[in-house]
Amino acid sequence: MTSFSNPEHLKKLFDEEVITFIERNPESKRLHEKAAGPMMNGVPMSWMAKWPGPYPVYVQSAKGAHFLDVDGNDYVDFCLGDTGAMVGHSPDASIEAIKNRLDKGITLMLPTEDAAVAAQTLADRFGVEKWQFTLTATDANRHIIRYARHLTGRKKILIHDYCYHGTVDETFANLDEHGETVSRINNIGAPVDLNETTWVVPFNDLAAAEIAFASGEVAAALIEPAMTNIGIVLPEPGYLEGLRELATKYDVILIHDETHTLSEGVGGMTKRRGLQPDAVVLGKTIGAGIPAGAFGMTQELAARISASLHLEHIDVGGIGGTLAGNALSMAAVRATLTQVLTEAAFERMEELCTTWTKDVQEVIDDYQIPWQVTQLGCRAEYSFRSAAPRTGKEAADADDFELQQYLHLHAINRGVLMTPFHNMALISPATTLEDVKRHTEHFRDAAKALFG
């Protein structure tokens, strides 16, 4: 149920947008009805059913910051595959490297030079020296968690309340009203009691983190340096540095999942803020759309791992996979990191994101809307609360699904795509000022319809 002050008005506006959507997208409707036969909910992956409107838009082609749907409608894409295409759709340098690799072998179970170049680039940017590659950030998170348990002999992982780290089982936990770790209500088929594997603490709460670390039960802390999947929640001054001190004090392995917070620059928040994790996880963005993930470790951590393993058994221990580090992914990662995700590109992306943020704030101020907007490098998001959230729960409590669906459908009908799970915009190297202003026009029109 929406918390919007006039739910009848919101429903009327949404129903009008549905009519417009159907009129604009007859070919997408035809293709969706055809797909409903062989696919559950008519989509190849369940999340795609969450788009607003009666069916998703079907894409004909995508390049840079735009895509064209099968009905001939042009869109500015601020979703960008929910970070998977943060470099823009099919950047020329990455595509050239991918094409060149296709004729030379895709997956070999042997290394290529591209992997070493990619690893060295990541080591230089993030300050952790030893890297391994996977197909997803979820895989990378699982692998480093296994290593942490192996080294420490402890079984629990510390996470933040309302975090998201892919489909890692240990992370689908929340705090209940008594401060106890419990399974999320939307945790599908949980394999074990989350209280056995996980210790949940609020973001920005060093006292809670120390209690967890001091228990002697925590092997690793898996964190985003800023929360992004429940809305952007920024760290308060000293919080990340305090976690580092506590992790060192209690011999807990500190893992930064920078899959989304890479938006702050070539070395993510780790480099920009001078942070010193034991491990860093990356995914999605680094392969320009080709499945790829990575995790980096300090020299010390990598040495501890290597010394504790026997070569004879490393292929059956739950780390790695036959497609991980494949030649095609490595070609894509090398080209994307060295030719697309450059310092100059990030500077321009952040500048445009600052304009996006200022425009949203101006509309909020003009209509005296009790919302706020937060920026994290080239990523920004507005939320339905008057002040920036400091914890995941504060961000979650401000969510309003019906209001969000209206805003997203309003945007789609005006050629603007936002990520379906947030009010979030991501700026790519190909995004232009005109693209940003198209969003501003949509947002102002929607605010006028809601509050004018």
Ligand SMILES: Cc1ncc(COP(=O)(O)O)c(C=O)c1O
Given for the second form:
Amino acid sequence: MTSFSNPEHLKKLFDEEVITFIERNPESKRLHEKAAGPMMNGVPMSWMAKWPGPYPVYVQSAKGAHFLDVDGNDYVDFCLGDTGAMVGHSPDASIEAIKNRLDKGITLMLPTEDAAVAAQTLADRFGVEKWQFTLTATDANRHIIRYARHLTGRKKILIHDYCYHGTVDETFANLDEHGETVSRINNIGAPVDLNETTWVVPFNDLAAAEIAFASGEVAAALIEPAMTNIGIVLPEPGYLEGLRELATKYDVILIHDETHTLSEGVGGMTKRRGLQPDAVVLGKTIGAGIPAGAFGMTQELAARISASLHLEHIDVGGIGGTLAGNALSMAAVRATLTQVLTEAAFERMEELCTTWTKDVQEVIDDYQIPWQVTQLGCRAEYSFRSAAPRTGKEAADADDFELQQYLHLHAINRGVLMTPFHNMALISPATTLEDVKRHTEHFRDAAKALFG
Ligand SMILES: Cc1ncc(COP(=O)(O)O)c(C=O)c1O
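What would the structure be for the form predicted in complex with this ligand, rather than the form predicted on its own?
Then the entire complex follows, led off by the chain already shown.
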């Protein structure tokens, strides 16, 4: 149920946008009808059905910060594959390296030089020395928490309430009103009771983290240094440093999942804020969309892992993936890291994102809307509450599905794509000021329609 003050008005506005959408997208409709036969909900992956409107727009082509749908509509893409394409669609340098690799062997079960260069680049940027590659950030998270359990002999992983780290079983938990760890809504087919594997704490709550660590049950803390999947929730001063101290005190392995927070710069929040995790996880955009994930460990952690494993059985211990570290992914990662995700690119991206954020704030102020906007490097997001959230729960409580569906459909009808499950915008190296202003115009129109 929407918490918008005038639900009938919102419904009327949404229905008008649906009519416009259908008028603008006949070819997408035709393709969707065709797709409904062989695919569940007419989409290749279930969450793709969650776009607003009667069917998703079908893509013809994408380059840089824009894509063209099959009806010929042009979009500025602020979703950018929910970070998978944060580098912009098909950046030239990545594409050249990928093409160059394609007819020289894609996957071999043997390393290429590209892997060593990519790993060294990451080591230099994040300050953790030893890297491994996977196909997804989910896999990287799974692997590093397996190592953590193996080394510590403890069962539980500490996570933040309302976190998201990919489809990692241990992370689909919430805190209930009594502070107990419970299964998250729609956590289907959980293999074991979440209480056996997980300890949930609120973000920005060092006291709760200390209670968890002191229990002696926690192997690792898997955290985003800023929450990004329930709106953006920034760390309060001292929170991340405090977690580091506590993790050291209780010998808990501290993992920074920087898959999204990489938006703060080439070395993510870890580098920018001088943090010292035991491990770092990356994914999504590092291969410009060619599947690639990575996890890095301190020299000390890597040495402990190596010393504890026997070479003879290293291929069957739950860490792996036949295609992990394949030659094509590694060529894509090397080129993307060294030629696309550069310091200069991040500087520009952040500057434009600051403009995006200021523009949104200006509209909020002009219409006196009780919303707020938060920036994290080249990522920004507004939420339907007046003060920035301190915890995932505060952010979740401000959620409004109907209001969000309206805003997203309004945006799509004006050639602006936002990330589907929240109000997030990403700026790529190819995004321009004109692109940002297209969003501002849509946002101002929508605010006027809702509050004017
Ligand atoms: C912080 C974070 N970590 C990991 C993942 C998993 O990424 P993937 O689905 O590409 O494995 C996500 C996905 O949204 C994420 O937001």
